[in-house]
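The form predicted alone is given below as one chain in structure tokens.
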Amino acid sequence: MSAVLDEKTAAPRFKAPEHSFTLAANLGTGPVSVEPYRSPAYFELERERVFRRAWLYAGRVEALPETHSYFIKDLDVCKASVLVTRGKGERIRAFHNVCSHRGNLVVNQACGKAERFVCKYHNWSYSSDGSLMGIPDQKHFFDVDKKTCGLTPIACEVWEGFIFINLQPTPEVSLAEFLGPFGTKYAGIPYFNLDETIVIEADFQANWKLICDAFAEPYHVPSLHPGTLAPGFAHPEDNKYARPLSAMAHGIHRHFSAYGNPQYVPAPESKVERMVYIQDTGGVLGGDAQGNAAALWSHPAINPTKDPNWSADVTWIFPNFNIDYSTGGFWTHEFWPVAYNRTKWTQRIYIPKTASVRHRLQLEHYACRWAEVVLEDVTNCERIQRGLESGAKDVMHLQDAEMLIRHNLHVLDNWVKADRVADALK
């Protein structure tokens, strides 16, 4: 626990966590190469080593709500479109979009249902199982075998109802050992509020770890969001540079515990959300608290060392995606590599479904609020990338409370250097 009491108030006070979060990972402290964001050569090792081997999230079981439901999911970074399908028994499952015939794109159509899927080209038509279904004018081919000219699959594997994908044609390691210490400790965490989703969405002229790194570390809360999440995220005698509650590695994956200032209320001109604000820490990110927090906070996973200061849990797992936990809720960030100095940025906000005027107006000011917090965090991204292909500096300096870059760099490394992912894990 990182909290004393006020003697004054009674109300819990926020005390740094003594050791290094930097060195506690193992970790390296000095100045790190700004290599990895911009050199076109790194990317394309990134593209082979890393994200052709790694598993990839690739979206929710939600999104499959019925037999023969589907989604199209591409993935620039790769050059693959991957069909997702829930097909008969329930099975999901994942395919290459490319038909056997001509290799055109079979779906064209985001997501939808459909017991089976027609290449416009020549009408050659898939089941959902992947199987080739029929072949117009078949007699004219020549000793074409169906059963080999399916769809081909992509390993697909669901934890925790997020569906991951691999694209190497037998995975080195299952999506289990992949996630290692990480699907371990967060399995189990209820993900509620699923009725609706808000959607967020960018295309930057910046390295996809220049978007990952905006949303890894508190440390630039009270300089760019002076007037958005610094109230909430830190203290002006507490915790003054939002000092993480804890921070640390899980594999090669990695967590932050996000301080929230307990004393927070909106600002008196703050009319709108001084009508729906709800008391909890953090206060612009408790969509809907109804109960939500307790159920959260009793996870060990969640916020692990218990203080009364949290307000939310940055989780990173490796390469590009994140989930992110608070009383209201969890919310997920996507960053998508395009080319090395560009990156397509998805962030899914879950909410309920609105129970009353009052509850609809507290969602539509948590959404407006999220808009102005992201926009402030990526809108930096591209004058970074800039300065940094500026060649002006080989290095960056990277403090504490910005482990998780640090440890991403590291993993990055061992990646892109191993043979055999089974090293890479190491």
Contents of the next structure:
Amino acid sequence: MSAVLDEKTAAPRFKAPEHSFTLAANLGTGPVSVEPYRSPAYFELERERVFRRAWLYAGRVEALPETHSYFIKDLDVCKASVLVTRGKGERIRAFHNVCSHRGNLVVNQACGKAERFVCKYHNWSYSSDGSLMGIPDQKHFFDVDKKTCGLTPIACEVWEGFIFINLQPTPEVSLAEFLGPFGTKYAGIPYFNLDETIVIEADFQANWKLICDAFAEPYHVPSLHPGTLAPGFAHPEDNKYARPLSAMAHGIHRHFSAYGNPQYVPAPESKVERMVYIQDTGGVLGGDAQGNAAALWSHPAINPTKDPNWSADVTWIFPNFNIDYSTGGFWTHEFWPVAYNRTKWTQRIYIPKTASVRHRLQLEHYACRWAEVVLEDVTNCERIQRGLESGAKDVMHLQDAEMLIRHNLHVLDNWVKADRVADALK
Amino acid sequence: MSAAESSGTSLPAGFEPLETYVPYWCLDTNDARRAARSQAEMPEIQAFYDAIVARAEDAIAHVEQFELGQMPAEAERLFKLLLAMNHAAIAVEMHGAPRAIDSNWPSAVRISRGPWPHGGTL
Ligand code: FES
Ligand SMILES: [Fe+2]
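With the form predicted alone already on screen, would you show the form predicted in complex with the partner chain?
Let us now look at the entire complex, which starts with that chain.
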């Protein structure tokens, strides 16, 4: 259950940075209110002021492989069903999936390929650019103007293959302005293994920010994930508390770099783990055996201090999307609020195609280790929710490794208070 | 009648002692294997783990003779037992318990898509 250290590899000893991440990000250091995690009224503000005004991740461009491909993205938090299409000219567009006749949902399949979308109620039909194509028995209507009866468009922009949408009728800021310094620093990262994924989902009873927070700090790894993660992400002498290598704000977004124990090998009694990690795939977070990851590591935004004890970067794009980069590839998290105390979470881990029997066994181990980590976090979030709703505590205390949580609450507060998005971005 | 049926085992010849684990552990999807392990008792998991680990290298050598996704049924069953071995290992090697400490079953977590082959899509 514990890692053994391979004495032959004299890896550099880890030294935690001496400066404070929290102070460097211009944040306070005092206790923080827990009201945003348990207040239904605050949740309504988040719904209106954050999720209805921010650019939100909807999916990757690979989900729309051909002209006329489409997918549906349900945004419970905005009570919206969004249709994302690739129409003629390869242009990616988004629409409210709502019929102009009497408001029925038009498309009921999660994804597919269709040249026209036909509403099942009375067969009004739409093209993949959203325009209304046909009204059965149009003569019987009263001067209906087909040109004004297309699907209602939703602003949609793509950054590095990630499709974002914005539910403001006219977004106050572009996606580039919204992403700010994050968008420029993290541009040009190579993405690979884009057509194979492991997908892990959870629907649970806790505020959405609790699960965001669980991925925003490594401080809990030794205590909450003792068997699944701690041996690879902490070190009994060098880094007992899994202190991060770096943690920074990038405008309203943020990242931290996680320590990885470079001497980690599975313990002798972990016979299966030793068997399946026999391939050199970059440790417990390894997904890629083909060397694709090397180009990722050399990008200046990744592991910005270029620490040799690096395992992964967690990037948190405000409000609810993570792109995480590791020694073996990347994965994403979407943390979708449903109610103030209910969240749906989807993790997509991009993996190479199965290359051999041993590789398949490794991927199985990888998937079930991840599911177990997720279970540890989800179960824990439900307990925190209960703890906070009891009213026993009004504040929480955040340490320096938890800087991303403090930064998120700070940004969130700005968004909730600001009347204009431009002010919320300051 | 196949050779396997005539010998009274659904696994390739030589793996008869693992036959007893087929009904519970030979499953089609990643999530089904996870559910099986999560709901089992530790002695059952340990017994399966000990039996499959002892024959794992031989079993891998056997299934490696075939193309992934195109194995004869007997080899495919053996391969699925090897896949389930990874789940048993989470209990035996990581938690010392069937599931993450203090977690509930049924669980809020699902592996809704696993790797190909035999990962499955929920
Ligand atoms: S509501 Fe769509 S055709 Fe009538
Ligand atoms: Fe965690």
